[in-house]
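Here we start with a single chain on its own, the form predicted on its own, put down as structure tokens.
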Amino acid sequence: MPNEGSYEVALRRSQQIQADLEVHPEAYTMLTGDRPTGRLHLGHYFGTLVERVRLQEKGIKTNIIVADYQVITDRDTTEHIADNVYNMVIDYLACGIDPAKTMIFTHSAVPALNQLMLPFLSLVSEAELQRNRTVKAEQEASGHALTGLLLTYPVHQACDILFCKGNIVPVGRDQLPHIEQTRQIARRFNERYGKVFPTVDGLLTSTPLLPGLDGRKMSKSYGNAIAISMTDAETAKLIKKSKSDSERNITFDPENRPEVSGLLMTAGICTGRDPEEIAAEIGMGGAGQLKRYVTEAVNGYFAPIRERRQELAKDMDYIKDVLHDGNARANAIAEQTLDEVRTAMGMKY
């Protein structure tokens, strides 16, 4: 019998929720977000943004946090943070996020959300935080010292999710430990002080992880990511200089030919075609023909999104208004939740 925190249980629950979303969208509140450490790329788009738009259009209460405080978990500077935040909002809107339907806000603008950290930290042990596999993976990837903020990252995420009474979070399998920690915090608070918070479930994405142009995980730091905001020429240049291998015949073999297969997967997801079919079509055309095909596929798919993005970038007052409005709405919700927390804890004086 799989335990409550296992992948099998999480997957089964996710499938049940996906079915129920079609019938009772009003019963769900979604929270998700991104760290503004740079530009959003194709991995973000196909991995999460498409799903967010889908949920938004179903009538689910959708909320997106621009997690600016989380930048300093493993970075020593906030030099470009404002530019990154505004460009992230532009990317969201260009990709179909509607601020009339989805609340977009930042960590640093919602004090009551962050104040939930204090009671929540009393509900977890140091050993539980140390065991969180996602935190370990993020620390190893960054090479940064384990700061107090990085160690308590899952607790801060619990604040993000629970302040708006979120009950679904779109995640990949690797993020399930965060969801389990949030469920644990909500359950312990409710048992100790009275029912305030909902049960939270991960909505497991079925989208396969899109690799970078070199076959590794798509990441800004690896230089293998195509940003949504790139021009056609910048996209072509990045794809052209990406690594391939010495074999002329193009085949789809992720294990033995990661670079070529990464390019084929990118073309496949942008055209809706099977990567093996594309490989067979290119055949002895070699890496040059493959890269031209990938360039056309990416630029063709993102043409309307990039056109919208250019228009949005011309009106920064509007972008700031979207964020100010989202922050104001988030503050009202956070104050209400914090008031409920204080009442439950007997701290209303």
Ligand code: TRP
Second form
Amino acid sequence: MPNEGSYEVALRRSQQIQADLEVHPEAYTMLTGDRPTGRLHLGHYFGTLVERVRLQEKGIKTNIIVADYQVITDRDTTEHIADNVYNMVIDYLACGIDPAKTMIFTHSAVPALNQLMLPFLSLVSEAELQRNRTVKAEQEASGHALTGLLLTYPVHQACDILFCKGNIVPVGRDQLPHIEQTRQIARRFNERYGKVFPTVDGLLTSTPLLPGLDGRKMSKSYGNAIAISMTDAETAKLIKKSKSDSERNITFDPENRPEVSGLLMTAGICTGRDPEEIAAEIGMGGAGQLKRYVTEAVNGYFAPIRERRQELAKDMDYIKDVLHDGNARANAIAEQTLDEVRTAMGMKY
Ligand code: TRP
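Form predicted on its own done, so how does the form predicted in complex with tryptophan (TRP) look?
After this comes the whole thing, all chains and molecules, with the earlier chain placed first.
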């Protein structure tokens, strides 16, 4: 990844914030979110959901956006969108997000958030938009045209973060260019019109990225991702048909044996054990035994979460209430911020 320097800086800054959070939780507002394109999987769970719950329990203001307008950045349909949104809310709650503490809402229900897009777009140049390497990578991976919305969605993400004056954003490394764009937008707005927005920092996790079952990046489109919402049987089936290699003896070697190592890391994170130790224990037991171990580890860990999930799914009225309540709260905050923005810009008539 280019720009290692800025990664190092972001990592150090993020460690300082982690320490300060313990002392001054009230100084922080978290905003993060997900694109509702399908079910959340183990990568989301260990990569960010656990961290969100941890921040929620510290008394930091926590906000989660279900980024429904981001779905159409690189696809031509909103098929299944409502189903995906509701299931995302169910996943959050099952994993420990508490709607009494964390505001959960969607883009499309908060007009004032979206209106920030107009002044914000005036603060970036086309060249800056074109330079964002995550957008470039996403466009290439999608095989879709570079839509105006895909090109400008990092600016829209700045609206997501800044409408509630978020100052910490737990993200993966790929989102760092977006955080940089958000900082720049906030700085330029404040310079031009007076201080309205805070300085934003990404909160990087020190836990290594969990690869998919085949050792590649975990992604639904690769068929290597275990969804939180899968049943035990679906989980077993997916693990069973995942690739291994021809060597019987199980060893942990992410470089040369990505498939076997992906399985070992999954088992390791679910059991809290060291993948090397699991490998040594299985040894000549081979891939069959390893896969049985991984299946038990995943299904064991997620049993209580999946049980809660099933209970929650029985009461869709409650799930809708959670979202309606979050949307109402988000609207009140967004209208207040938009009011400050229009005042700062002299657009109060
Ligand atoms: N782009 C993010 C993702 O795909 C989701 C997202 C939308 C987001 N708005 C955000 C993340 C604001 C952080 C802050 O994961």
